[in-house]
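A single chain comes next, written as structure tokens; it is the form predicted alone.
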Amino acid sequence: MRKRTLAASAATAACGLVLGIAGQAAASTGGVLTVGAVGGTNVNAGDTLTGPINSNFVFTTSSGKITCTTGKFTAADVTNGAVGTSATETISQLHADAANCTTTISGTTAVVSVEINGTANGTVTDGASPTLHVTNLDEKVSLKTILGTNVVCDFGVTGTNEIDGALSNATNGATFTSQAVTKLAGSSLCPTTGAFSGGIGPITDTTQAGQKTFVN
């Protein structure tokens, strides 16, 4: 009986040690992105990060502008390096609610849809000026024309070009100010260049109970 009791105690202790180590790993800190607070629990690879538009999305061109007041950002964390390095994301949604969008672009009367085409890449750098760098962005915008038909314009950045959003732990969001984008594809009605401004946040980690995300 004593042998069985000792064996059971040893097994329980070993199990507790394993669970303790696993718990420590799950609650690791020191990453570029954390949840709950600055220096909180790390955002993990595979976590889903999402947030609403908190400042109007405005695309300004020489022939008018598109303005959207509501929408949503969604990304998946790919890597979360240690403080002083970077974190990377795959952005799957940069959506605006067409019902809350307007257009003054010449020859158009309404916004039909604003959706990301494929995925974009995001890189978060920390430090004195934390920034979300977005590359490979292709935003597909469908506009209704004065003829009653729809025209599709793709705007974004390619290659090494990027748009940059200033990150804030006060709002747990990102703010883009007059970031240059170009026409990637579309009708001759589509402006060839423009500038994008807008904000998203608070960005939360839905994988970790919807906690707000911070950059360290």
Second form
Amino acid sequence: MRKRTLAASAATAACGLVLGIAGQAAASTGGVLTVGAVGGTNVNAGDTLTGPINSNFVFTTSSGKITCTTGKFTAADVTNGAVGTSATETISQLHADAANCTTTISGTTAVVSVEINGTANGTVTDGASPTLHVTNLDEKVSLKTILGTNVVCDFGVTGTNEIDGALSNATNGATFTSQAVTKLAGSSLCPTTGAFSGGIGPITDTTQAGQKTFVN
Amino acid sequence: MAFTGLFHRFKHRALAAVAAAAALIAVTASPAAATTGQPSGPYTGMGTCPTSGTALQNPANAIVGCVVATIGGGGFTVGGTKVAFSKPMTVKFGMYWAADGPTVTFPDGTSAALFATATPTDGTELSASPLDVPIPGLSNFWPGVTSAIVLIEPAGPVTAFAPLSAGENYPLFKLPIKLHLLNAFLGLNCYVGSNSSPIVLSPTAGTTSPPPPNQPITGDPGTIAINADPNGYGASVIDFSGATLVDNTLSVPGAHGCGILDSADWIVNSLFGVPSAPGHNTITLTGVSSTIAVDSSISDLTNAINATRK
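Mind pulling up the form predicted together with the partner chain next to the form predicted alone we just looked at?
Shown next: the complete complex, the earlier chain at its head.
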């Protein structure tokens, strides 16, 4: 009986594989991340997840703050465990549109660019308080200064430090609230510490027809 | 008759000189009447900033500024001679940079404008107290005889002033100096370095890359505070405090002008180990505090400074 079940499962999986290769996605479910609905089809490893800024990115320091109103988040799903475990992703873009950014940090006059430097790691945990844990984050910010040229400041988290965003299926997004980051590199004009707040969403799975993503 | 004519010519010249002096006083007094006293608050020490000079008044300037820096201590090692700075030194100058002026870009992406500088109105760019430098091998019981009194004198203007390089592995500025050695046997014109062949200090708050045998050493940018003008002008004031600047890449030329017909040059060279090639010399400037007032408008900067005069 057990052998038959396994055989049936294998056959089903093989069938699904064939269908998947043929472009008809297998409808696996039960993962931490799904598309379309809670309990919907799983986000697959390798899927591209992306979303816009839906709540101003605000980086607050002791000498002023940077505010950005538009931008974009992009990540690639790496794993998507069963409900109750976690999903992981590689974050390759945490971009803000400099034209829609302002700075009040002392000595700076404009925001030149805000881009992720390299990639960061994201881990989604589900449950009562689903959270996106971001580690290894290096956000590179270029600021025009009163001395005519630009300073580049890298802010983020290293080692076991992380910033956490609360995930919501109402917005299909993540909201970060006063998450502590530190200066990783850059000019001595860069503030050494600060707090990041902001939101991204709705996050969609562009590999699966741009469907909204949900955490289960 | 000839004597009388000479007297009249002298009298006319004297009167003309008096008139010219009076006119000069009137001209210099006019702006001072509205701007009496010395700058205070964040602009303290900037009374000699050449804000009305042609360099800072150039309309092509994108950024202009005034700088006052105090060096609290440190010292230098030249060849085998070590000298500590026992008293503070002060550096003052004006700075300017055109929008298409020179810049340097660092590996982290930061770019720094390289400011040109203008000499203060009193001509005193560098103020340093004399140093009493013992002569190697002699017990210094008679300063000036058994030691050399060394005056650190500027040998040209500060160049390539790059405030944004603070913390980068790059010189904050280049300062050409010469050492004026005073000793009973060396005469009044004994120098190490000259205007044409100066000792060029290129201190950094980052890490040096010297040739051997020197090893890299690291400075400290200290703390930085940036404040807006207290009276609402567009100027900003950048304060660097507690910085340590280092340079162990410099070279030091030999002595000249020492003794009768330079006859003692070789003695100075021998005693102090000069000329000294890069890799054998080090200068450390500690307790460096700098105030830089910057603005995109020279008139606004001038007004900002004048508003604090007391």
